[in-house]
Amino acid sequence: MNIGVDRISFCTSNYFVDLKTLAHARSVDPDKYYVGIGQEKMGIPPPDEDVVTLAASAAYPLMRDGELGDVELLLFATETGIDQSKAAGIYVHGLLDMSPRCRTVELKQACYSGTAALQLAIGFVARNPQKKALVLSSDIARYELGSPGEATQGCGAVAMLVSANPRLVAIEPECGYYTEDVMDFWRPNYRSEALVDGKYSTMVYIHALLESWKQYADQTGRTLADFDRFCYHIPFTKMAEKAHQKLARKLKVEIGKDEMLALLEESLRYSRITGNCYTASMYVGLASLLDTAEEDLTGKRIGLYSYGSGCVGEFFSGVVQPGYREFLYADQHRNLLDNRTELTYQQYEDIYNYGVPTDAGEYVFPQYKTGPFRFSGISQHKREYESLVE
């Protein structure tokens, strides 16, 4: 029996910051983002929009099209938590008018929660083949003004619903996974923005994806020459194509530009103009490649690595499914892509600046431009949510 993911949906806020106008407010060349971390733009979500709203808007066309009435499992991945008990998967739950026999759960692990996810969504479905879960991967990536991460901030969900003879990737059983404690990359609970050591996060990342894939080469036989697409995880564009040339010299295996580029550039197209999602990011790079890969991707094996700092590695694979086009949302992401608003940088600053409220006081938020759903204020401690479906 093929599991896997039956169909998938983006979101990313409506609000974007050209690197070209950060570049300038810094004083630095803009090259040294649109080429060194092959960044162009960073999704900037305004103050009345998190990750539930996010994670409820990407889920959104799924409940518009009756998908989730067999959801017994909603699982919620995030790294940008915004309670320290409730899951935020519960609010989107309520969001969506799902059933209420349903297990909700939150997980956490850096960028790798995702992955995590969708491997316990398929051993849901393994068990109950005649059920789906619904997996949320949603994050904010945010640094400090000025620091060396901030040209990859970014923000962006992605729903998948996990089910038995998928409609779109069948996700293959053997993979490798690997963890170490290290400190590369961590948000201690007194602080907004992310702890980031770069380079050594570069290093452990390609360590992990080595360990990885030995243990999945070992389970399966299988080189590289058996893929035909990859999908990394993505905190930037130019690490994904780090990753994989690093990969490609461990084993010995030549190759070039071009070939570079067939293997993994519809996959780095939506990251590319969105910024980095976190949990969501390799994820969002699935989607741009179904979505805008000119060829038919029909019984072609995609190689997918997830990472998250901290750390935990996995890399697996799975294999598209004949008809997937017809499945998929690629003119709605498009059409979000293509119609979102730009900020000057000031407009950028005083968002950020924004930040949620942290007195217990009564706040309504003022109405940006969302996605279905809102981030309407706080009452007597409680976040209020506001759908905007009529």
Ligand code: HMG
Second form
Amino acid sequence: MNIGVDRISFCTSNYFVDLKTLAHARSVDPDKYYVGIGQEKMGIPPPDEDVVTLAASAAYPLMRDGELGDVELLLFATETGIDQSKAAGIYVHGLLDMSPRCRTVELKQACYSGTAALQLAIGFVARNPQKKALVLSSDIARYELGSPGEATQGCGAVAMLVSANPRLVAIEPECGYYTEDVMDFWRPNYRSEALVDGKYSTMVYIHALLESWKQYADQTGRTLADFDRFCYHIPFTKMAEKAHQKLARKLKVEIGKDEMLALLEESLRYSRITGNCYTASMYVGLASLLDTAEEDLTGKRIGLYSYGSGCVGEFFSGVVQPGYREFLYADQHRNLLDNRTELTYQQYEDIYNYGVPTDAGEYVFPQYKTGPFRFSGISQHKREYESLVE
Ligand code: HMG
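Coords for the form predicted in complex with the named molecule, given the form predicted alone:
Okay, now the whole complex, with that chain kicking things off.
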């Protein structure tokens, strides 16, 4: 029985900063961002958007299309947690009016937990083939103003329905995974911005890739030639390109720039203009690949490398299913990305500094442009959400 991704829907904020604007403010050559790290825009969430609203908005099309009826497991992957106790997924469960017969849990391991959630969901479906799981990955990447990581900020969420006989991508059972206790990127509970040892983090990302690949290759006997496309975790698009180059070099495979772009480029299109979405990043890449590839990908094998700092890496693979194009939300994604509002530098800094109040006061947040749900305020220490669905 095949198990895998049956539907995939992506959401990001309606606001972005062009990295040329940031480059100007930081007196940096814009090509450092556009070419050097391969990023053009970063998604910035307004005060009434958080990981709950992003995830609920990503999953909304599934609810609208009547896809959530058989879901009995909701896994919410994030490293932008909003509460130390209550799972963010429970708010989404309520906003989407899902059945009470559902297990709901939040998972954390930096950017990797979306993949942990997907693999756990696959295990659940293997045991309950008539049932489905909803995997939500949602994050807001935030670094200090003026820090090297600033240009890699972003935000977004991906909702994936996981089922038997999936209509999009069957996930293959073999995988290589790797854990090592390292301090390349972390965010202590008292901080709202990540701390990062940037250059070191890129080295650990690649080390975990080589270790994960080795296990995967030992299990399957596959070589790079057995793959038609690759999707990497995308903190910035250049990282994915560099990682693939390093893997090819390690395997003594000659790979030219054009050939590499043919394997990766479609998966990088959305991330280049949304920025890092942490747990969601690799799945934003998967949506980008499925939505934008001109070639029919039916039967093609995709190599997937997920990485979460701290660190855990995993290499696995999936095969695109016949008829997949009918079940994509490509037009909706394009529409969202094409209709965002550009922020000036000052607007960006004002939103950045707004923060979520922590003084136990009563707050009603100003209304910005969001998806179908918004974070409307705080009362008696409780977050309040509003549905804009008529
Ligand atoms: P930096 O050190 O300021 O940048 O920030 P740089 O000086 O290394 O420049 C970047 C590239 O731009 C270089 O290319 C420059 O040569 C080039 P490279 O040598 O690497 O090929 N460059 C230019 N190119 C064209 N025209 C120019 C120009 N100027 C320079 N004028 C750094 C880079 C990655 C350190 C920073 O962005 C950072 O700290 N980012 C955050 C950490 C990160 O994303 N790490 C990635 C791996 S870890 C990961 O993926 C996990 C993560 O998602 C978190 C999680 O798991 O939760 C982050």
